[in-house]
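First, one chain by itself: the form predicted on its own, in structure tokens.
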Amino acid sequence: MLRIESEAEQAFRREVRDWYAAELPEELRDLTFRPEPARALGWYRRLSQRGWIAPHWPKTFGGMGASPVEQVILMEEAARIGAPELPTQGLNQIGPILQRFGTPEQQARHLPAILNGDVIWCQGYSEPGAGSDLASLRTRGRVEDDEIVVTGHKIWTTWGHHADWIYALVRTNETLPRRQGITFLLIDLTSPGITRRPIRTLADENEFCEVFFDEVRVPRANVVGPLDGGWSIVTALLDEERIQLGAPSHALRALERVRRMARALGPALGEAGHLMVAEAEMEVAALTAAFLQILTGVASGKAGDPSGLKILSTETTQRVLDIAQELAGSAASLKLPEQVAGAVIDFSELFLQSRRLSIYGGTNEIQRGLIADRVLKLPKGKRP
């Protein structure tokens, strides 16, 4: 951490450190995967119990309505301790969704359980075949009185196989164009007609999933938003979706490992070693003072760049880790954590991890169109 924080914030940290260090149990320290629901939801709700489980929600809506700042000393204190990650897409995804365009009933319904770890939530954005390009959809939604009845399938489905409730596009409309026609839903996950299958990843987890519709029928008091006219909030999802990725939550994280690979080599680091930790050092400290200064900049209204941020955030993280490897040498191919020099060193899972983080939420070349389009205002190329 190289800014200065005030007494208030300094305090703050403290707080938070002292609070870590006597409620976080050992055996969730450390890890460098997600635990399982059964093992991550208890942590979930003490959080929640504390506060600090949904910093950046409002406190009208049972969030801390915390400073970019002190979002920011949660964070680095999490990731100094070891803590765990947890499932997310409920806190940084729908839940934000719900509270700008969700109906006083779904806000009501589905927000406190987001809070209370009660309900986990997915997202039924990614098609296959259909790369980034959201608004090529296949799955159908046909309005029938009340319901919509949906059938296709989605895939790369963070925790889908976990999850209580998905929220998901769907097309319900074919004669508009493409953007147009599509609806927002909240689906329950344990409606007939839904399987799950999880898929096996390159870190060798079941982290992602894929969902089937088979006429699968859902209310219409679950859309959110305008039947049809979902576009709005697929687009404003998605820029809340890559703020929170933006976060350098994963690079914080990559860092620690990086300083106890440092702690362990000891003398052995030597001089191009300590250049190297220096400039995750740097790498993360950059991240960081850019996160804050898009947070900052949206608490006060002004617009930012959730594509830059993203790209930053998910290469940082890639960069601060291939450092570790380099740090690493040979011992860079052992799979599981290891005990060195009394800390438990992760030398390749999270390495294996980070492959996914430039893919997901938009790949990180199509946020570079983004910015060319949006921001740089530059001509737009052949599109297929």
Second form
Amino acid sequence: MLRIESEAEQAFRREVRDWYAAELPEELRDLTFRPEPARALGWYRRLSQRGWIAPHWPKTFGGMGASPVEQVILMEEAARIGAPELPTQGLNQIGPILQRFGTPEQQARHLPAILNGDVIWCQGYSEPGAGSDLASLRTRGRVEDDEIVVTGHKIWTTWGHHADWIYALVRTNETLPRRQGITFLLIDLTSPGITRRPIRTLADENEFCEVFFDEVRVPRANVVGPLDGGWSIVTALLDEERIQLGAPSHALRALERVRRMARALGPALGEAGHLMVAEAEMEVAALTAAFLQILTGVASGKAGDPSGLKILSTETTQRVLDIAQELAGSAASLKLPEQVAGAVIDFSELFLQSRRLSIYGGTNEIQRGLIADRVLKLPKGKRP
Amino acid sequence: MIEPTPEQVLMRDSLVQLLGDGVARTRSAGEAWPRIDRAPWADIAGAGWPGLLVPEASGGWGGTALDMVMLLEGAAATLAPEPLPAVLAIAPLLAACESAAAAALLGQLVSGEAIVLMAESGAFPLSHEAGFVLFDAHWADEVICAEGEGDAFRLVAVPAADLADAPLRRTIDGSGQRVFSLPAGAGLELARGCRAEAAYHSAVNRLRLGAAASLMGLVRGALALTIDYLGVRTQFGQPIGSFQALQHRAASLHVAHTAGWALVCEAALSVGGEKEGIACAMVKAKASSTARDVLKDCVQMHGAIGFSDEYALAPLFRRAVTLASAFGTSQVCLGEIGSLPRCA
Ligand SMILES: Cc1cc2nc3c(=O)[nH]c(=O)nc-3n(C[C@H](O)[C@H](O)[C@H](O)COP(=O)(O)OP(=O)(O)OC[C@H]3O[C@@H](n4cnc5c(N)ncnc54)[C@H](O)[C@@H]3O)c2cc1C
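Next up, the form predicted in complex with its partner chain in place of the form predicted on its own?
Below, the chain from earlier opens the complete complex, with every other chain and molecule after it.
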């Protein structure tokens, strides 16, 4: 963040930095990617007890109600110290959905559990045939008295094999137009009839999975919003979610890699290397500035451009990691992180992982289409 | 565009058949890592491949740089784990050394008895203490290292067993890398002086050219998968290949491949001439960045399936990243071109 911080903001930054330095266990620093739940959740709970797990949640629901600047300070300090990435589906997705559309019972049951790190959530939108065209989903829910009986197949479910609960879209009405027959359901993953199969990724990790539902009985009390009215819930929230996807946290983490490599290289960085590091600094500064502006705008009721922010944030991260690859030279293909000049440096994993960023959360092609349509108001043409 | 000759096609097809499904072998090698299965190498050597570029007088086939790139381009997408490209590029260096020690090593290399690889000098900037990087390190029996300059230049062969103390690090394509330094005077001297230095530089050039050809082979394989996928995957009721956003992207990748492959052929034609050094630096820079960019776009156009390891794209991607990092990244090679005297 380039702007001058107020005294209160500076004090907050010092407080965050000191607390992280004192509290974050050594073994959780500088991890390449998200640690497994057993390791991640202890830290999640520490942050939660400190009151910093949900900066963007309103205070009424136990969040911090943090200002945009405070949110960026938290991200910058986390990146600086090499804090681990934590599961976000609860905090960024289902949490906000329940805050807006959940019943008081659903809120009381699920929101504290998310904040406390008692439950891991996953997202069941995508199916083998339904990716960008999410409304073509086929997983079916048959309404029987006070239950919905779900049968179908979800895929690419991040952390699905670690999760306790899934929020899913299921088709409950075949006769209505395709966007109108979809219901939003909360499903306990220990219910009979669910099987899961992990899928390995390009970065060689079991990061997501397939989830199969065979006549799974879900109480009707677990429907969020109206029956058959799930689509409007998802679309109402997409913009807010994309702003979180547009946060500079990944880019800051990537930039930290570049900075460490530059320090380790010392004079070997050379002139071309200096220019690349400078470019990385500049790109992340631009992203952070855009995030601050859009978030500030949203707080005062402006629509913002979440699609643009999502593209900016994901492609900035990717560009910064391209630079890290070049700086790494022949080490760029090493699989595991190494201790170099006093710092742990990961050469390839973040770079491989970063391919995901332009695919998930609505691909960047889909976001570009939305900008053409909604922001630039270009003629529709053949774009669906 | 230069097309392979009928002989080159025959050679390429028989090599590809011999290498078989490299992905399957790489995956099972992953479980046994760093143990390797030498049986396929015995077949490769038995068929005479390591001698491709070795002069006939030294028991080889006397093949050209263009033969090499046609073969390596064709073989790359099999993703065979064996370090054939490196061996191919190094064999003529041993022939050029004109020493008994080098001749003996060449004999072992051609027969398949020994896998001889060459270490890259001073290319691991992040680790200041070490002087050499060896890719495919766990395949090597003998490692060639170059030291000094001009009259003090020395080319030595070190038994790989002597390097066992240097940590073997896994690379993302399932292979391994060792970074090491040599004690003064270590190794068996193969050649020394300015002529040896020139021969060494042309070996580096061939390594770069071979890596570039392999990278373009990976690009061609990935593009073929992607074009197919654009035709069969439907979203919004139409094949995704009907969306102009993807059509233009695919067209750009096709153009990038055309330029990259043309430069590979051109660089192969430069070998032996004055511009060989600059051409091979250029082709490695170009192929490395083109491959990384094209492979990224291919993953993107597949959506999530492109990000899953079960689909054929991921191993192509990881191999491309590894090759791009070896024997001079884009930036390293561009830096060399930029600092050479103008030689248009
Ligand atoms: C790491 C990762 C984690 C994920 N986690 C989850 C999860 O937890 N839960 C979940 O439900 N899903 C998850 N997904 C799935 C993700 O939401 C989808 O991958 C995404 O929506 C794209 O769908 P698809 O993969 O089927 O690609 P497709 O929709 O098949 O798209 C293939 C290509 O075509 C392009 N394309 C499609 N339509 C158009 C168009 N109209 N115009 C131009 N281009 C177009 C796309 O941009 C893409 O490049 C995850 C994906 C990844 C990679």
